[in-house]
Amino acid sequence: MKGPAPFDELASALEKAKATTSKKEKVATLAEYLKGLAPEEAQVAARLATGKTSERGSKDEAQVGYSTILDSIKEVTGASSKEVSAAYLRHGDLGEVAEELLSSKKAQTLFAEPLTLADVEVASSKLRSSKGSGATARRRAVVKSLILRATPVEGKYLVKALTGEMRTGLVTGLLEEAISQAFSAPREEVARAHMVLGDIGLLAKTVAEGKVGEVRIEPFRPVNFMLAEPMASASEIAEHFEKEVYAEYKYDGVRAQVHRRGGETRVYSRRLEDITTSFPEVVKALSGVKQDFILDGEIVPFAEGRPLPFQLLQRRLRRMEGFAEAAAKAPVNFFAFDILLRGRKELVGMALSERRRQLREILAGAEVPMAGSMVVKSEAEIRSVFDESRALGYEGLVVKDPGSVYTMGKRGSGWVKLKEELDTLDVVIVAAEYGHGKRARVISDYTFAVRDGGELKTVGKAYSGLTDQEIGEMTAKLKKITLKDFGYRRSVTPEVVLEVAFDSIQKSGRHDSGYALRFPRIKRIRTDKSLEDIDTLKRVEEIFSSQKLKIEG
């Protein structure tokens, strides 16, 4: 009889992968590995070869932070927080320190046996109950038992898997071939299987067990969201399409689908989690109908015949404040735009134009809105109506196609969308931090401010919109004009200007401005501006003023 599968099989198998351009070879090694696994084990190498240690969607997660980490490595090698962060500056990969490292580990555990599989999805349960009162010490003491177990190389992928940072080059795609290969399944069936359960463990365990034919889309069990693909301006739109579609609202909330059986109803997000606890409006709005449905849509905070801020959801989402008081100050509506199960019927194989009429149907007997939607054509009337979205506080547009199937998981031509940012700011660079990942040896992330009379006070912070050579330069001369090396971040001379684009700003506790601007995006670096050019906070100030939506603190 087989015994429990080692877990230094699964780190050999997934270093191999790694050490090869080839993403057939990466495939290849893959499948061998895994068609010698129980469908359990594969549930579980799946998941770990990904970067997870639980289900997509659970609620309890087993990832752990990097001080965690860093404090069991260092207890386990007796290595100093310099040499950590020495080792770190040369690989840029926490799972690569630990290897390193635990090549000279000091503490060894008596009688130890081989890690396996078992042990580590045992660990992760451990990880994911933790909870409450002296919760870190018990987190901690779990990472430690592991990484004392552990080879160097099994100490490298368990702390990749824990902190979700694999990057193996094992895409989604590649571990689907690589399951299809492994137990002899067709591709199309197991990529759509995947689509359906939403989770790579799932998909194995299933598969090993040659039930991939017998998957379906079912009420309580959350599929991947269908997506949009950003296009610039309406003309480009209405140059995709050539013929008449759809454009609803684009709505600022929170994309959720709503599951009903049997007269109960349940509400998931974007990750695949239950948020039902958080939205019992959505569940009362849908309890006049009879029938069981999966609906897509976005629950939208919203009052008096307008949307509100969207940071409202995010309290009521975070439960930052008591349950009553956060749904008081943001009742929500779920605006519906698109239904895949109808009773026992898939509908993401119909064309779309024919998933709205059912819709229709179904809402008949709900107190839920379908999605505001018109008609258009041509670029200005794409034009008029993201104007009347922008007008009423919405974001902007999606558009679709009326005969598009609901591809799940995947962003099709078929549904496009149209967002303009709302303004730009000039901003000085006031302190940096190194990246992660590929950007740990170079300084990409970059907290930034504004003008207040004779002080700079900031109002965001970020890490895109440059390109590698930029960042490469902007590395240097950030080195050049460092005030104070705190190691990991420093604060620098404020002479580097950018000009960064955002959504909105909104009242933060986070920078000594009092605002933060969101979602911020490097739009260019200002080599023709100075200090005495950027912004001033009375600007901010302004643009805040002008929202149409605000939110106060």
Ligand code: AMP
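Having looked at the form predicted alone, could you now put up the form predicted in complex with adenosine monophosphate?
So it's only the chain below, everything else dropped.
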């Protein structure tokens, strides 16, 4: 029998994949490597290769901040702060810093047992579970013990995985392909299983076990949500579909998947976290349904027939106060708009028109409304439902093709969204500054970026839109995730997502995207979104060219 898989084989495979720009070669390299692994090892390797250290939906992250890693590197290599800073300026990548400093490490660790994948997993699980007082010291000890045993290349990929910044060009799609190649499983089956499992590690394990064909949607294992593509106007939407479609109100709340099996009901957020305890009314409202199900919909703060401001929900989600108090301030309604599973039958592959029929049937015995919707076709009809939605206090429309299937985790063109006239972008904060005057003691100016392939490109800076309380909380958060502190300014780990509104987009040399938002203002902090959900540079370019058309003609 083969011994446990050494970590250095993963590090070498990643190093080789990183070195080539050919996607095909990256895939082949990883496939060749994965092939030799047992299912549990493939699970750990696939997860680490994508810079993840915990299962999707898990609230317990093993990811480690820069300062913990820097301290560990210093302790292990004997490098001074100055040497570390200089190395960071040279590489701009903490993994490469680890590699360089480990190569020139003065004292070599003799007789250290080589690291195995299993060792790294054990360490990750310690990181995931270390919380509360003394956690920082415990986490540092775990990281240090890993780095102590690592060769330079291993150190590089350990640090990359622990910070979630791989920069190998091995995006999840390529890894999915590598998994399918490694275990000779049909690409389409693997893609489908990936959508259902929503986790690259679980996918690798399942495929390695030869069980890819057995993957089913099941209660209590949430799947990624279907998303809507943004469109700029009613006319664009009418042209896009050119047929009768459903125009549904776009509710401004928290996207939720509600699962039922036997007598138990659970609610999951867009990030697939279990949020059941925050919303007992949703569970209660569905108690009349006697079948198993998975529903998709939006939880909206709602009272006396009208939606309330979204902000009311944030306190509740963060459980800042007792539940009774929160529920009194922000009563909610769950508006259901889709059904993925009924009894034991998967419905995702059926047309939306059929899913809606089934949804109506199953909700007959419940106190849960279906999302308001109209059948429309022309631009004028879409416009009129849009205005109606806005007048009722909703955000706009999600327009859906009655023939479309439910595509998990994808922004399919089967669903498109129309918000208010002005566009908004979801962006991530990459740097921040202290404010002026009465805001001199709080971090209130945020530089934000959009995605461009694997990179982040800045598009603007915003300092309005948040309440004093939100700014206070943001200050604490940004201090915690600071990468580099330049005094008045700091760079931060890109994880806080903002939805920003703006008047227009201009070309600009000020930001590295080449564009700048004019009069950006923060509409809200999107705690429900993560780095992968932010808008792209392509989207910025699209808005820029569409507004140019408007101005010119």
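Residue numbers count along the first chain shown, from 1. If you superpose the two forms and keep the largest set of C-alpha atoms that fall within 1.5 Å, you have the rigid core. Since we're looking at a predicted model, the values are computed, not measured.
> Rigid core superposed, CA of residue 508 - does it shift 2 Å or more between these two forms?
Yes; residue 508 is a residue whose C-alpha shifts (by 2 Å or more) between these two forms when the cores are overlaid.
> Rigid core fitted, then: does residue 536 show a CA shift of 2 angstroms or greater between these two forms?
Yes, the C-alpha moves 2 Å or more.
> How about residue 200 - superposed on the rigid core, does its CA move between these two forms by 2 Å or more?
Comparing the forms between these two forms, which are aligned on their rigid core, residue 200 does not shift its C-alpha by 2 Å or more.
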